[in-house]
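Just one chain is shown here, as structure tokens, and it is the form predicted on its own.
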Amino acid sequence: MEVLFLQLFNGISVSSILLLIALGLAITFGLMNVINMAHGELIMIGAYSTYVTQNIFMDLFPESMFGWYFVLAIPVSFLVAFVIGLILEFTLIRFLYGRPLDSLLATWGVALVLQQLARTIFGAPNVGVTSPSWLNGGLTVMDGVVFPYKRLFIIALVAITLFIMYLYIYRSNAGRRMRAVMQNRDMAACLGVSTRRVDALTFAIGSGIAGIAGCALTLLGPIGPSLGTYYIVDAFMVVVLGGVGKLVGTVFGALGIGVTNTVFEYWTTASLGKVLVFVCIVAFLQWRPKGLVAMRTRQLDS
């Protein structure tokens, strides 16, 4: 029973991290059909923003206030990645709409530039972020079963972010315009929706969510210029498996990959478990090419 609880918690924990990483990618990929290979570097930017926030607190604030730096680092990571994403969209991405292969090559080049820029500013070696004292330890559920506070905090952060995005996409005027452009861009433009503004804002929000993911990843280990490359493939797998542009599909895709990967790793090894997850995803997409939740519109059907 203890092993079952631990495996289930580990699966949910991995799923929450994948969901937070893939959430912004699902929005931008679904709306603009842009394959953003620099999404991992936006995660790295969020992680380094947390690192800088920590250092500022160390230098300017008393030690008693240090534990609260992480609360401030979450919106800081979002805003920094949001601004960089907005600049990237304005200078490059807006010329690549509807050109997925060109966007793949261009954003891959941007990813290399951002990695080298991070090495120049922060150095090539990984750096560590000290977790707040209130995240040390864990919650004892039963004898031999302890849920770390860091993992629980990440799960709560993902749930809050997902709820906010749900309110934005389905309960706000800006979200309605975003869904209208996603379903039928030409008709939305005819009805007076500024598709240019929607694209820019959506890409920036997706980048900001990637920044939050980077902030969360600092709780799990050291960070470096190559941080995002470890997660970009899994993020695309979640998006494709869940269904491009579907928030619900992204949730189920992340949950399925996270839990399945944890189960396979428990029964085999980490490498073989990853391979088995790939095989299962390929087999599933042969059966449902559009993913778990397919978007149905007249524009796609035609």
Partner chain sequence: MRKRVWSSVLLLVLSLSLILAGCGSNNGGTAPASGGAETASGGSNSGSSGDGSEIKVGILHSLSGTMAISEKSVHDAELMAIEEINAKGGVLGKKLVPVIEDGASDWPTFAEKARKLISEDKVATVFGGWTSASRKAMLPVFEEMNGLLWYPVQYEGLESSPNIFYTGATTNQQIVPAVTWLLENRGKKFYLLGSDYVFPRTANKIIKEQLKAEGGELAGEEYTPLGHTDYSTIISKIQQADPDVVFNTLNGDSNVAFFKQLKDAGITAQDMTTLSVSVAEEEIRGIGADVLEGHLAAWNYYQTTDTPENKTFVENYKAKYGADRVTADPIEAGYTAVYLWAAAVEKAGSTDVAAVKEAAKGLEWNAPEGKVTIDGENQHIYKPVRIGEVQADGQFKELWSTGEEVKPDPYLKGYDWAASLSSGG
Second form
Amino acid sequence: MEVLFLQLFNGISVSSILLLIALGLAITFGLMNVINMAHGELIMIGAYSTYVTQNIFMDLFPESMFGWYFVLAIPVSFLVAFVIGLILEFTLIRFLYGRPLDSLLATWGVALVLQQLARTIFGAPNVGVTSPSWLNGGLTVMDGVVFPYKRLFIIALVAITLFIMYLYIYRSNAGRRMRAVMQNRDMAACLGVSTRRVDALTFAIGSGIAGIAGCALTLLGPIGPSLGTYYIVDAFMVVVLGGVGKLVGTVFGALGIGVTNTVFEYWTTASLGKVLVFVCIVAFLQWRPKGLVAMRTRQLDS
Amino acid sequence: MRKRVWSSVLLLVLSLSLILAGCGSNNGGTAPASGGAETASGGSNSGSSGDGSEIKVGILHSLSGTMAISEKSVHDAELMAIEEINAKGGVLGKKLVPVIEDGASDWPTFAEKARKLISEDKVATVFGGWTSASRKAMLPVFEEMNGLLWYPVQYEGLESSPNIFYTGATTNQQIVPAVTWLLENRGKKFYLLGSDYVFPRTANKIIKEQLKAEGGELAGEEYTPLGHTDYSTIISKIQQADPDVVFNTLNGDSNVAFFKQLKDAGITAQDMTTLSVSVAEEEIRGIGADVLEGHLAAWNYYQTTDTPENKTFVENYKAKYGADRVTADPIEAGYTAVYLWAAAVEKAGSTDVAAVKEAAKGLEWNAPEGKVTIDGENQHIYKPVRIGEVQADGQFKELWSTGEEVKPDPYLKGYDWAASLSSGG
Amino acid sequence: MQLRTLTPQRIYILIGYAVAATALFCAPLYLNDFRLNLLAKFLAFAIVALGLDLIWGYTGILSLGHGVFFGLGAYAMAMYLKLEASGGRLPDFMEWSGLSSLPLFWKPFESFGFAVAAGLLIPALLALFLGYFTFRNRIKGVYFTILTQALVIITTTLFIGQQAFTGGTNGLTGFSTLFGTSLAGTGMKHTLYYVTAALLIVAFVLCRVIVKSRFGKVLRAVRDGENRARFIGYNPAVYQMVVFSISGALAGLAGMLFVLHVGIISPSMMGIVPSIEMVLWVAIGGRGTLVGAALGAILMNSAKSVFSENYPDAWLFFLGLLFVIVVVFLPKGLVGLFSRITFRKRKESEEHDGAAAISHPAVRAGNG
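Now that we've seen the form predicted on its own, could you pull up the form predicted together with the partner chain?
Below, the chain from earlier opens the complete complex, with every other chain and molecule after it.
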């Protein structure tokens, strides 16, 4: 019973992490059709931003204030990744709209450069981020079942991020313009939407969310130059499984992979569990090539 | 139109530079071509550069890719040793010139670069490698071309190549004494956790035999893919198995995730002993001392090891690379390797591989970890073994040590229970 | 094929082929053993690139899973070499992984013929199997690409996990002889080099025949308008399956040669990174032209070697920037640049047919 409870929680927790790393990609890849292989490196940038914020707090503020650095680190990570995303869009991505497979190759080059840059600036070894003390410990639900605060915090962070994204994309004017451009660029341009500006903003937002993911991941995992490579494939799987172009699909995709992974890993071993999950994804896509939640379209060559 | 002209000019320049670079290397390669082929196939590679006052040595570690996290610091330590030796007048009155190559965390690349260092640069020796896979990839190259490799990391044993010197610990200098100590001091029930590659699998095989022989009990065994970052399920499996000791052979990055998440699950070092064999001072910085406090590790050297040689070593290392840097076992082993090679060359009076190997037999040197001696038979080195506990400042406190140096025994021939492990060798 | 008049362009091209063939043939004269070994490895890579170009450049399907096919071929050859090196005893890694006898599926690899056949057929059949399901279900474009990545993850994780059978992360290494002759000898290296060069030429001719044939025309039709091809009465799935399978077999062939030259194969060579690199060779050389793909593989790998030897700390900057610049500003790769400079006149007249068609598929495949 306890195990079931704990594993259910673990499954949801893993899903929330997957969702967080995939949300940014759901925008850049799902909405804009840019296969951004540097997405993992944007996550890394978020993680390093958190590290830098922590160091600044350690140097400038009294020790009693230290715990609060993390609250500031979230927007800082978002902003840094946002700005870098904007620069990327302006210098590179805008040449690649309409040819997603080329964007895959070019952003792969960007990923290599960013990794080496991180190595040059911060050194090759991992850096340490001390998580704030108010996130230590966990909620004891029953005897032997502890829900760590950090994981609860990440679940909450994902929920909030998702809610804000929902408001932005489906309930704001900017979001309406964004959807218009993504669905029918020419028509949107005819109606006076500045597609250039919308493109740049959309890509930057996707990047910024990757930054938030990086910030959250410092609580659980390593912070080093190759951090991004651990998450990039998983992120793509989540988006593709969920169905490109729909936010709700990404949510289901993350839940599907996260829970299945936890179950398989518990029943078998971690390696075999991973293999089984990917086999399931391949098999599932054979059955529903467009993912869990497909965009309805009447186009033949969509 | 202007845009098109501009971009084609740019590309022209780019491709020209590429072709030029290619030619450059070809020229470099062509010059010694005829001689190079002979030397390489002739077998004995003297390595000594005839051209006067320099001796070239190769440094081959991953400077990019996932393994750069660990290997970059060893690379730094080896460069520092070379610099120190040069400052004291070099070897045989000649200056050492390091030739640096990047193994790029890719095993075939290690083999390629090793071949390049021996055949093109004609280095006298190579210091390099970290993972077992990179060593296994380089081994045939060094044996084929009769080169010399100094490998500075603890590993799974069951190997002794005539062309490799092993300055890290083999199993009986790290894992075996650690298991014995744990059985005596921390409990009988072991859980084996490792990354899914050769070192953990072989190490765990040895541990299982040892547990059987020394009255331990196996509570579980689990391997996670390299780069695995979510340990929640593994941790609940461990909790269910309720072992006395978790013997941890996870690799670099996975350690960060495992220990952070172990702490979150409310498990401290008081509740459960963990002993790691791949977590040293440098990894502690990436994990956080607050997370690791109280957990154990088994190594031959710690930054806190109390020898006069170590004091100078740590001071010099920090002075050269920054006060925030730390030293650790593999870093020390890399540093020691350079000095051992230099001493062997001085003794042999030449850099010829066979002469150096002969001179290295029984060679002693006062390393930061204490006195080390090269075993002439298997080319490993005698080392002291130490078990340490992580302190709040990210340093180790030595809990136990063998005191004297342990004789290397890569095939565990001195242990009856290990008979089934190595019919080879 | 009909005889065309010898325009200056055709003469240039013929001269180019002649120079390339001579350079290949004479390479052992002007390269030392080490460089020759590298060149031989690059030639093997060129064979993968040809296969990738068939499926990507001509059929418009981007596979990021060719590392797997390459690796399967390589493992087949490596198993043969390992058994020969062990000389009747159990291979060393099996011993320390706790096996007491040779696994059944290793036995046939004692025969060289079987190993070669397996190295070609296993990748081809795997590609056919995967292609049968994915193409029949009309999975294309980005979805197919991501699926092939999943294939990579599955295969590498399996190969790493089954250490007793595959050698785990270390892979297979420590080979000594082929047909009783040492792999290290200069004579053997020269022979292997010529074998590789010859096989590259065979593969090149084979691909050229395919591309110029009716079959090749249908491939391009599928690339440029899959539904149109379907409506005319072709079944695109069959063509895609067959070409994917051929491409897989070529990768397997390259893998076998790679093992002979490099002496090691490990799961990391089948991973995501090498798979993407293979595609980049084609992109940089020029997709949609066979010469471009082969040249791209050779040039890119030379560049990688040269950069990393001269700038071990910063070579990734150069390489990364090179990828970015070529992909963004040079969609037709180096061959496109070359033809742009050399044949300015020709280019203008061809703007309407050939050149335009080459840049087209990317747009289509991407939107799919």
